[in-house]
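Okay, so here's just one chain, in structure tokens, the form predicted alone.
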Amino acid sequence: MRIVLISTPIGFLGSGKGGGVELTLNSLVSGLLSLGHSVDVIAPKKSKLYEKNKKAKLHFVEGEEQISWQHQNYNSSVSIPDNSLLAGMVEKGLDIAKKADVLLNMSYDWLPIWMTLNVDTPIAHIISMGSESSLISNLISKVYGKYPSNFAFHSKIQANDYPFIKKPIIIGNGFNLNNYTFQDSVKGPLAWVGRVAPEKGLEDAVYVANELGEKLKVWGVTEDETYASEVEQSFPEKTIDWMGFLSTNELQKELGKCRVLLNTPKWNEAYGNVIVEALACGVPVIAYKRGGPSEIIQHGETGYLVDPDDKKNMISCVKIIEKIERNKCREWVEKNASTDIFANKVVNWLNKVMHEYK
């Protein structure tokens, strides 16, 4: 197959602004290439794919970035800026897809989904969020009525945000395990990884670290400087060890040294890439039982799930984290979330999508 991918219009690949979509896209490209498929990627200027994905053809588009729907009101209207990056990416994607089998959209936005109803090109959509926009959810419902196979989700819990989809296609996610080194660091520090923004709940993880008299290592793009400052000032000096945004290769080296990853989102994560990255390094995870992470973590085997916002229980779980066998964490990823497993699920789904257009 020749598959054309549209990346996120939130930031260029490698910037970290696109969050989990950046990692998902690179993992998928790697898996598709290993299965013998041809891949074109439409992405913002300055984007870079992983070195192992150099066989994929990267097409650059310039323009003004979109505002993430995570940072808009659920009832906000659709906003498409002048010189829209997203519009340019959709236009280029559709043009290249004339000589391809399918166009695969990875951006959570209105325009590419709307185009599904207005062109003959098969367009498939990996939905990367729960329902963050009434307009987009209503549009997905409308497209679903005509093309019921055109949407795939990372987890069952995420798909539940779209109750009109009766038989959701669940594809999980995939990771190139060669990029993650298993480490048996049972005495390491506490870790937190993610975009530093209110919906990620960093303050809860810092609370846990402070109550235990420890530092918390924090990796990720500081998306909201004001929020980051407020969290830092709410706790004793140097409770947070700001580590910044690192490439996957550098992150896994440092993350693997930690004894546990704390995951504290205030919203329903669609999947939980950082959780699987930690597990791949042998790092157990303690997470709120909210969203995709509750489907990934095997309670008592690869980490612990606690009730949402229950910081006291999270502290209790940190105290017994050595009961988790770190090799079990790695084994789960090998059996459930490799790039090949993920790519095969996606290919099977794309075949269903293309069949609807015949």
Ligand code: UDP
Second form
Amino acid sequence: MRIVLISTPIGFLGSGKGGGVELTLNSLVSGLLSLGHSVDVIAPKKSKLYEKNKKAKLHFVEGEEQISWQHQNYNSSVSIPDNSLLAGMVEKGLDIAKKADVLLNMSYDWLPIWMTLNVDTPIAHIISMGSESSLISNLISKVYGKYPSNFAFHSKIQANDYPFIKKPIIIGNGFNLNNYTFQDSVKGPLAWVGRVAPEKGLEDAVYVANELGEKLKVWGVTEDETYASEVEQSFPEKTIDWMGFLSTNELQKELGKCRVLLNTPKWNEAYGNVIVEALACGVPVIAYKRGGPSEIIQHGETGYLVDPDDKKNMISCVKIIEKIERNKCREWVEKNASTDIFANKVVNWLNKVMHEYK
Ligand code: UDP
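The form predicted in complex with the named molecule, contrasted with the form predicted alone above:
Below is the entire complex, every chain and molecule, led by the chain shown above.
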């Protein structure tokens, strides 16, 4: 197959602003290339693919970024800026896709989904978030009426946010195991990884660390400075050890030294890449039973799931984290979330999409 991928219109690939989509896109490209498919990626200027993915053709687009939907009101109308990056990416994608089999959209936004109804090119969509906009959900519902196979989701719980989708296509996610080294660091510090933004609930993890009299190591892009300093000021000085945003290789080296990852989302997390990355390094995860994490973590085997917002229970789980065998964590990723497993699911799905257009 020749597949044309549209990246996120928020941040260039490698900036961290696009969140999990950046890693997911790279994993997917690796998996597709290794299955022998040809891949074009349409992405913002300055984007970089992993070295391993240099056989994919990268096409740059310049323009104004979109505002991410998780930071707008649920009922906001769509806004497309002058010189829109998203419009530019869709235009270029459609042009290149004239000679390809399918256009695969990874941006959670209105325009590419709307286009599905208005062009002959098959456009398939990996929906990377729960329902964050009524207008996008309504549009997905409308397009789904005509093209029921064109949407895929990362987890069942995420897909539940779109109740009109009767039998959702679930593709999970994929991780290149070679990029993560197993470490048996049972005595390490507490970790938290994610975009520093309200929907990620950093304050709860800092609370847990503080109650235990420990520091919390925090990795990720600070998306919301005001929120970050509010969280910092709510706890004693230096409870948070800000580690910044690191490349996957650097991140995994540091993350692997930790004894547990705390994951405290306040929204219906679509998947939660950082959970699987921690597991791949042998780091167990304690997470709220909210969204994707509840489908990934095997309670008592690879970490613990606690009721949403139950910080006290999270503290109790940290105290017994040494019961989790770290090699079981790594094993789960190998069996369930490799790039090959992921790419195969995507290819099967895309074949189904293309079949609808015949
Ligand atoms: N990440 C990274 N370096 C860091 C911190 C995070 O590359 O220092 C990446 C991480 O690998 C993951 C992404 O940020 O792929 C966060 O994705 P996740 O699915 O957890 O959440 P999202 O941001 O998509 O809501």
